[in-house]
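Here we start with a single chain on its own, the form predicted alone, put down as C-alpha cells.
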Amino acid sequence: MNRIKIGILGATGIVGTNYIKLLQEHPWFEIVDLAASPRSAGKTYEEAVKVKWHMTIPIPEDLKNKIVRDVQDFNSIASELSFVFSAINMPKKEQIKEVEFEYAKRGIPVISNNSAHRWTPDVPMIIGEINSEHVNVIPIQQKNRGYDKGFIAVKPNCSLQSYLTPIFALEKAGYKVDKIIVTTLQAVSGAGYPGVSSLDMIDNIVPYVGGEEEKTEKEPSKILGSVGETGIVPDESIQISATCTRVPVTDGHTASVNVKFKDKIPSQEEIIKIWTEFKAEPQKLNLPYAPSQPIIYLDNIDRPQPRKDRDNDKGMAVTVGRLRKDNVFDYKFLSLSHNTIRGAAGGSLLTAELLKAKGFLT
C-alpha cells in the first residue's frame, strides 16, 4: 500500500515530537515535510530539537537530516503534501488560526491539537468513540469557505478526554446525565516543554491550571452536539462544574467524577456492563491507532494509577476505577487518560485514520 505522504506543524515541540514517535512504521502514513518557528528554519531536524527530544526512541534516522521548513513559508510547501497534523505554538490564537486557515486554502488540510478552532462553528473537534459523525460538517466548512480540498479538523482539550468517553457511554445506553462535578488531577507533561518549574511541582499541588476548568466545563457540549446546516449545533444539557489543579506526575490525567442523572439510575453492574462492552465507530472500522477496548474498568480498589494504567492499549484507552454510589450525586468514579497519546497526538492521528476511513483524506 502507497502511504499517504503528511506533514507536522510545530515539529520539535512536545506534541509534534510525539507525533513523530508514534507514526513511525505507520501502516497508512509517512512524514515527507517538518515545520517549525524561524528558529528552527532552515536546521536539520537533529540540530533543530536537539535538547527538545524526550522521546523514548531515537530521533529516526530517515527524519534527522531533514531540513525543517518555516511553517509559514507556504510557497515551499512539498507539492506530495496530502494533509498536515498541526501542533504549532504561537504568542496569540489568532496567529495559530490564520496560519491553519492558510493551509486549508491551499488544499491541505489540517488535523489540529490546537485551541484556536475548537469553537470555530464549521470546524469539527472529534473524539472517534463520541462523535465520528460531525466528520459531516465538513463539506460545510469547504462550502462556506470556499475551499476546495483543504479544512480544519480538531481535536479536543486533553483534560476532558479522561472522563467523558465514559458518560457518553452511559448516556447512549439510554442513561441521560444531567449533572457532572469533576476535579482533575493533571500531569506535569501538559504544561509542555519545560512546562512548570521542578521547585512549583515538587512536594506540592497547583490547584489552578490556567483556562483548563473554562476548556473542561464548555467543549464537550460541542463535542456531544449535533451538525446542523451551518456548523456544529452544541448539546448544553449536561451542567458540569470543574477543578483542575497540576499533580507531580509525568503523563497521564486523572479526573475524580460525580455524576447525577436525570431520570432512569442504572444500577452499578449495569454501568460496569456498559463500558466493558462500549465499542464505537473506530474499533467498527479496526483503525491502526484505536483502542480494542476505548473503555477498561478495573475492580481494583485502589486503581487507576497514572504510572500503571497511563500506557494501557497504546495510551488510547480511557481507564476507570473506584465505581461507588455518591451521598450527593448518584455515582462517583475515577478515570485516567495518557494525556500526550490520547488526550493530544495519538488521539488526533485516531481523526486522521477516521478522516481517511470517512474518504478525507487521499
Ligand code: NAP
The other form holds:
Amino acid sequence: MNRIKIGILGATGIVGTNYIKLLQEHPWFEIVDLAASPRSAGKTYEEAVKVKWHMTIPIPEDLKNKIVRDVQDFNSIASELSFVFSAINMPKKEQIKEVEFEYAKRGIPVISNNSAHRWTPDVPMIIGEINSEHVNVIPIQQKNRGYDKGFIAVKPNCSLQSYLTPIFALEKAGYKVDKIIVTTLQAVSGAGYPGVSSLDMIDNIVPYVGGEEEKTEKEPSKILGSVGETGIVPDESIQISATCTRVPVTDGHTASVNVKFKDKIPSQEEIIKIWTEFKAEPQKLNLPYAPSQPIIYLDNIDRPQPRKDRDNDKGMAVTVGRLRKDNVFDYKFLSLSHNTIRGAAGGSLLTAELLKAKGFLT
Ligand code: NAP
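For comparison with the form predicted alone, kindly provide the form predicted in complex with this ligand.
Once more the chain from above appears, this time first in line as the rest of the complex follows.
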C-alpha cells in the first residue's frame, strides 16, 4: 500500500522525536519532511537533534541524513507532502498561529499539539474517544477561510485526557457531572527540552505550571461542545477547579480528581463497569494507534503509578485507580496517562488516523 507522505514541524523537540519513534512502520503514514527552527535548518537530522534524542530506539537510518528544513521556508515544502504534524514552540502564540495558517492556506492540513489555535472557534480540538464528531467543523473552517484541502485540527492540553476521559465515560452513561476539583502532578517532559532545571526539580515539587490551570479548567468546555453553524459551541455545564503542579517524574501526568454528580449518583461497581467497558469511535474503526481499552481500572491500592502504568496499551490508555467515596463531593479517584504519547504525539497520531478514516486526509 502507498503510504501517505507526511512532515513534522518541530521534529527536533520532545514531541517531534516521539512522532519519529511512533511513526516507524506506521501502516498508513510515512515521514518525508522534517522541519524545525532556523538553528537546525540546513543540518542533517542527526546533527540537529544530537543530545536531544531521548527515545529508546536509535535515530532511524532513513532519517539520519535528511536535511532539516526551516519551518517557515514555505517555498521548499515538498509537493508530495499530504499533511504535517505541528510540534513547534515559538516565542509568541501569534507566530505559531500564522505558521499553521500558512500551511493550511497552501493546502496542507496541520494537526497541531500547540495551544495557539485551541480557541479558534472553527478549529476542532479532538480527543478521539470523546468528540470524534467535531471533525465535521472542518468543512465549515475551509468555507470560512477559503481553504481548499488545507485545515487545522488540534489536540488539547497534555494532561486533559487523564481526567476528562473517565468523566466523559460517566456522562455518556447518563450520569451528568456537576463539579470537579482536579489536581495534576505533571511530568518534567511536559515542559519540553531542556525544560525545567534539575535544581528546581530534584527533591522538589513546583506548585505552579504557567497557563496550565486555565487550560485545565477551560478546554473541556470546547471538547464537550457541539458543532454549530460557524464553529464549535462550548458546553460549560461542568464546573472545574484546577491546581497544576510539576513533579520529579520523567513521563506521565497524574490527576487527582473529586467529582460531584448533578442528580443520579452511580454506585462504585457501576462506575468501574462503565470505565472498563468504555469504547468509542477509534476502537470501532479499529484505528492502528487506538488503545483496545481506552480506560483501564486497577484495583491495587497503590496504583496508578507513572513508572508502572504510563506505557499501558502503547502509552495510549488512561489508567485509573483508587476510586472511593468522597466526604465533600460524591467520589474521588486518581488517573494517569502518558503526556508525550497519549497527551501529544500519540494523541494527535490517533486524530490523524481518525481524519484519514473519515476521508479528510488523502
Ligand atoms: P521542545 O522540546 O522545546 O521542542 C520545540 C520544537 O520547536 C523544536 O523542534 C524546535 O526546533 C522548534 N522551534 C523552536 N523555536 C522555533 C522557531 N522559532 N521556529 C520554528 N521552530 C522552532 O517542545 P515540545 O515539548 O516538543 O513541545 C512542542 C509543542 O507541543 C509545544 O507547543 C508544547 O506546548 C506542545 N506540547 C508538548 C507536550 C509535552 O508533553 N512535551 C505535550 C502536549 C503539547 P529547534 O530544535 O531547531 O530549536
